[in-house]
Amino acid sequence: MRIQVRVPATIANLGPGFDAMGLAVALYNEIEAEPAPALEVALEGEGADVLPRDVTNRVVRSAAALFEQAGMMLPPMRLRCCNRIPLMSGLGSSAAAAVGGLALAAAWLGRRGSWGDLLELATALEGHPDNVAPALLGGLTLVTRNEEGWIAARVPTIPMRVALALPAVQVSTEMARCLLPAQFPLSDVVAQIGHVALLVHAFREGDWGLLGRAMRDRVHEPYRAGLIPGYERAVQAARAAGAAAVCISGSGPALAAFAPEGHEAIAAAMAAAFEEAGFPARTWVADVEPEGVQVEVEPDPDLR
C-alpha cells in the first residue's frame, strides 16, 4: 500500500476575518507513506535542514494522534515529505503538516467521509482553525466554535488567483498575538462584523471594488504591521500595480494581494518594495485551491 497526500497552503484572517476565515491556495506540501520495518522520515524542500526526522516530526505526531484516538499504535512506515510551503511564513505550514498527518492516518485506517470530521483533532493539534479548516476543506472557509464544538463551512467563490510576497523577516505567531489588545471598542467590533459580511459577499460575487473596501481590519493588522519592515511600502506598491485588496497572511510576514489580473506584476512590485526596505522577498502567484487536502491510495499489488 502507498498513500499520497497533498495539502495546500492557507491564507488565514484575510483582513477582518480574524481567527474565523481562511483561504486555501495552490502551493502544496506532499506526503508519501508506505509500510516499512521501522519509521523512516525523508524530507525535501522547505525546512528539510531543520525539521525533525523522527517521532517528533509534526506529520508523524499528527498521524499518531489519530491512531491513538482509534486505540492503536502508529504502525512503522516510510514517509517522504516534499515541502513547498515556507516555514514561519504566515502561509499555514504547521497546519499543512497537521492536516497532512491526519489525512494520511485516516486513509491508512480505511476511514471514509468528510475531512471536516478531522477538524476538532486538527485544531487541537495545531491551534489555528482558520488555517486548519481551509487546508481540510479548500477554498474560502469560515470557522468558529460554540458549545457543541467547531463549525466550518466552505463558501463558493469565483475562480481566483493570489499574488504572494514573503520578505526575509521572521515573525512568530506567539509574538504577533501578544501585541493584540485584550479588549476592543464596540465601534471596532461592529465595523469588523460588517466588513467580514461584505468580504464574504465580495468573494462570492467577484466584486473587486467591494473586496478592496471590505478587506480592512481593526483588530490585528494595525498592531502586526510594525513587525514587517516595508509593510506600508509593499501594500502601496501592490495597489499601484493593480491590486484591489492586500492583507497580511495569517500573522505574517507574507502579504497576499487580490486582483482580477496582473498578478505577476503585483508580486514583483511587492518584492521590489521589500527590497527597497532592505529585505529581499520571495514571490508566488497561486490559484485558489477549491478542494483542500487530497489523498490517493494505491493498494498492495498482491491484494488487487
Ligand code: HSE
Given for the second form:
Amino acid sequence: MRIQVRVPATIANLGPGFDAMGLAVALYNEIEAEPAPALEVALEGEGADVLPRDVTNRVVRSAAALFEQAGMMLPPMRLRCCNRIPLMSGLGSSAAAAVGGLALAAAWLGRRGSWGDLLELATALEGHPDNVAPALLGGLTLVTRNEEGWIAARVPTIPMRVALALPAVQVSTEMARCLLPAQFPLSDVVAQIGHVALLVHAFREGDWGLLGRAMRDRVHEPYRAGLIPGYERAVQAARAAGAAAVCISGSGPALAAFAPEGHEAIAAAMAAAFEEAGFPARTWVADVEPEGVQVEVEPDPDLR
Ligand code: HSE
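Could you please show the structure of the form predicted in complex with L-homoserine, as a counterpart to the form predicted on its own just displayed?
First the chain shown before, then all remaining chains and molecules of the complex.
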C-alpha cells in the first residue's frame, strides 16, 4: 500500500475574520507513506534542514494521535514529505503538517470520503482552527466553537487568485498573539462583526470594491503590523499596483493581496517595497484551492 496526501497552504483571518475564517490556496505540502520495517522520515523542500525526522515530527505526531484515538500504535512507515509551504510564514505550515498526518492516518485506517470529522482532533493538535478548517475543507472556510465543539462551513467564492509576499523575517504566532489586547470596546466589536459579514458577501459575489472596504481589521493587524518591516509600504505598493484588498496572512509576516487581475505585478510591487525596507521577499501567485486535503491510496499489487 502507498498513500499520497496533498494539503494546501492557508491564509487565516483574512483581515477581520480573526480566528474564524481562512482561505486555502494552491500551494501544497505532499506526503507519501508506505509500510516499512521502522519509522523513516525523508524531508524535501521548506524546512528540510530544521524539521525533525523522528517521532517528534508534526506529521508523525498527528498520524500517531489518530491511531491512538483508534486504540492502536502508529505502524512503522516510510514517509516522504515534500514541503512547499514556508515555515513561520503565516501560511499555515503547522496546520498543513497536522492535517496531512491525520489524513494519511485516516486513509491507512481505511476511512474514506470527507475529512471534516478530523477538525476536532486537528484543532486540538495544532490550535488554529482558521488554518486547520480550510486545510481540511478547502476554499473559504468559516469556523467557530460552541459548547458542542467546532462548527465549520465552506462558503463558495468566485474563482480567485491571490498574490502573496513573504519578507525574510520570521514571526512566531505565539509572540504575535501576546501583543493583542484581551478586551476591546463594544464599538470595535460591532464594527468587526459588520466587516466580517460584508467580507463573506464580497468573497461570494466577487465584489472587489466591497472586498476592499470590508477587509479592515481592528483586532489584530494594528498590533501586529510593527512585526513586519516595510508593512505600510508593501500594502501601499500592492494597492498602487491594483490590489483591491490586502491582509496579513495569519499572524504574518506574509501579506496576501486580492485583485481581479495583475497578480504578478502586485506580488512584485510588494516584494520591491519589502526590499526597500531592507528585507528581501519571496512571492507566489496562487489560485484559491477548492477541495482541501486530498488523499490517494494505491493498494498492494496482490490485493488489486
Ligand atoms: N488566527 C491565528 C492568529 C492564525 O492570527 O493568531 C495563526 O495562523
